[in-house]
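Coming up is one lone chain in structure tokens, specifically the form predicted alone.
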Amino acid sequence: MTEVWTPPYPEPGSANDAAFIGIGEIPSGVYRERGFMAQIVEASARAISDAQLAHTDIDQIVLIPCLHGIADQADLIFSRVAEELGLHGRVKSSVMVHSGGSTSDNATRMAAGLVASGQARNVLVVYSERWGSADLQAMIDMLSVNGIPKEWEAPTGLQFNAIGGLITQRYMHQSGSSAEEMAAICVALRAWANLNPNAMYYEKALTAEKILASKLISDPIHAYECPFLADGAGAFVMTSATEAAKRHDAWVRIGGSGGCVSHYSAGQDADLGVLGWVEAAKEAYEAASWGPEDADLGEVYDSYAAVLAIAVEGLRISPKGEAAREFYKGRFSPGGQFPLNTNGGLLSAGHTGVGGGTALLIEGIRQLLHRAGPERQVPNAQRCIVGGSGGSYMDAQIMMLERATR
């Protein structure tokens, strides 16, 4: 008989209750003049300033990896960031965490653990990506190899757009969703991006007619339903609730989390129309003692429309089979009942590689800190569900974020 384990989550407001106190972000898009390390320094400086700290207050750095080049990745591994931030000789460690698109959730767990265990006072988590400016063929080659089993799936020509197509076909078959309803997901995300000055497509509208008239890339996915590769960077700072209360009236805490690793090979997942979201949600909701009916908004990984629809249903934000139709009816659009991916998501704010999930997490923190600005701030937001997924949607990771006040 398997023993039931109840995670010992910290008491809210205690010294081992980890708190998000600052965020920083620069615009996503194609910015060939911006340097990789310059992006890191700018995003970090903004986050540290937002946290009302000096850069010398940071004693741990947790890095989100980049995928545009081995040399820059190596610089991250070998502590260049500590030196660029003037923290060499000061920080205890500079370390990378990597689980693809769910890295933000796992980096948060690591940062929170460092705070809770007393091994860090102020942790800086930062990402920088250059997917928009990188060599396009190199990116295509990378996305055709990484995460694809070489023995069984690579010989068939499977790559990430093909996986997106397979998942979309499965979802549309199970839910009976139409092409117009699937396109409505991208239209809703673009409407949010049109309210976000940092989004890649801040100033460009998108309609279902334009999506469905665009080139078919991987049946049934059209060109405007594929993620757009972008440059970008973002960062956040975590400390303890007791430290947060010294400088801030409000901060964001982790009410609970859940996770499920469902596969490595897409062919080994039991059902591509479900993935790991149901199991992860059960764990997260039990840990937090609240669920989707109590949440004010969600920020959920969305590299393809069906990936988001499947997650929304697994999280029980939508009934099974109804997510695309609810997008079509406007439930998740600006002004709708349940704000979702309020930065525009990967599909319209820009896909910054591993950083795409981190951008969604940062947006969730921003909303709960009430710093999203008048156009897209969710009124009086108190609770946010954040979801990430990595590789060929190998896992589902959930953070239950709560606003806390002094």
Given for the second form:
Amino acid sequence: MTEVWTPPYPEPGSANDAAFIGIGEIPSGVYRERGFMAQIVEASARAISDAQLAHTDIDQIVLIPCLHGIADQADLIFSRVAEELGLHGRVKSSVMVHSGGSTSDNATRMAAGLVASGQARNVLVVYSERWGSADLQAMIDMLSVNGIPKEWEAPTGLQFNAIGGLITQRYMHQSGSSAEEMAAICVALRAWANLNPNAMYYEKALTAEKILASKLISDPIHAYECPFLADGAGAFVMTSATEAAKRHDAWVRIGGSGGCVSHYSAGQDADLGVLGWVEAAKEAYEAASWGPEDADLGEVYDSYAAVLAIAVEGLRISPKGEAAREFYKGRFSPGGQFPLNTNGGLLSAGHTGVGGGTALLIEGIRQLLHRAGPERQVPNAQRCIVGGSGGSYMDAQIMMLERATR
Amino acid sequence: MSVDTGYIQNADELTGPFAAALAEGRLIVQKCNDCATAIMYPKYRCPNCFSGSLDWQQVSGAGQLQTFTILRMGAPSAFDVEPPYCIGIVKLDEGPQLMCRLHPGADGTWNSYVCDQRVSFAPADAAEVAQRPAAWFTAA
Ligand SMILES: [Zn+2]
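Alongside the form predicted alone that was just displayed, please also present the structure of the form predicted in complex with the partner chain.
Next comes the full complex, this chain leading.
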């Protein structure tokens, strides 16, 4: 028999309970003139300033990887960021955490652990991506090699839009969702992006008609249902509740988390219409002692509409099979009952690689800090469910975020 | 010449027999000698009982189509096939599942496929399998 284990999460308000105190972001989109390292420094500076700290207060750096090139990745690994931020000789360590699209959740776990265990006082977590300016065929090739087993699935011609197609086909079959209902997901996300000045598609409208009239890329996915690769950067700062209370009236804490790695190969998932969300949600909701009915909003990984619909159902935000229809009815749109992916998501704020999940996490923190501005701030937001997924949707990672006050 | 070390030493030893069988028009999956679990994709140890005593078994080739997609543009450069082509996931009657290619129907399209339908293994020709060792299926 397996021993039952209850994770010893820090109590709310305990001295070393980890706290998000600041965020920084620059707009996502295609910005050829912006350099990789320039993006990192600017996003970091904004987050440090938002946290009301000096750069020299940062004593540990956690890096989220980029996917556009090995040279920039190597610069991250070999501590270039510490030097660029003037922190060489000052920070204890600079380290990368990587689990693809769910990296934001695992980087958060790591940063929170460093704080809770007294290993760090102020941790800077930062990402920068140059996907929007990268060569498209090179990125398609990269995404048909990485995360796809070369022995078993590469010989079928699989690539990432095809994985999206396989998942979408399965989801539509199981749920009976129509093409119009699936398109409504992208339309809802675009409506949120139209309220977010940092979103790639801040100024462009999108309709279901336009989506359904666009070319099929990998059935049943149309061109306007594919993620658009973007340049972008974002950062956040974590510290302890004790440190947070010195400078801030409010911060964001982690009520609990849950996770499930359901596969490596897309072809090996037991049910591509379900993925790992049910298992992960069970753990996360138990740990936090609250669930979807108590949440004010959600920020959930959405590189394809079906991926989001499946997550929303696994998280029990929607009844099984009903997520796309609820999107169609406007439940998750601006002005709807349950605000979801209020930055526009990866599908409309821009897919900044591993950073896409980080952008959602940053938006969740922003909402709970009540800094999302008059147009898209969820009134009096107290609780946010953040969901991330990586690779070929290999895992489901959940962070239960709560607003905390002094 | 290979030395019997008592364990599978590399990916070629692991995957070679599968491709060799495909070239003969046969579909095989790994099986565990200790707990009889049918395993696909092959592993260095049995995912059920963790035994290292593993062999191969021929399967019926009958299964259920979990899902499929027709890729119409953006094929990987290394995959020398002009789109459209159809990729599916088949759950074999023996239990394991795998990513595969689907043959078009008599009309030259894949329009008649639906999720959960019965399919059966229908090997591609030798030249195709030599270049791209994938299992192909067709409507049963
Ligand atoms: Zn076994």
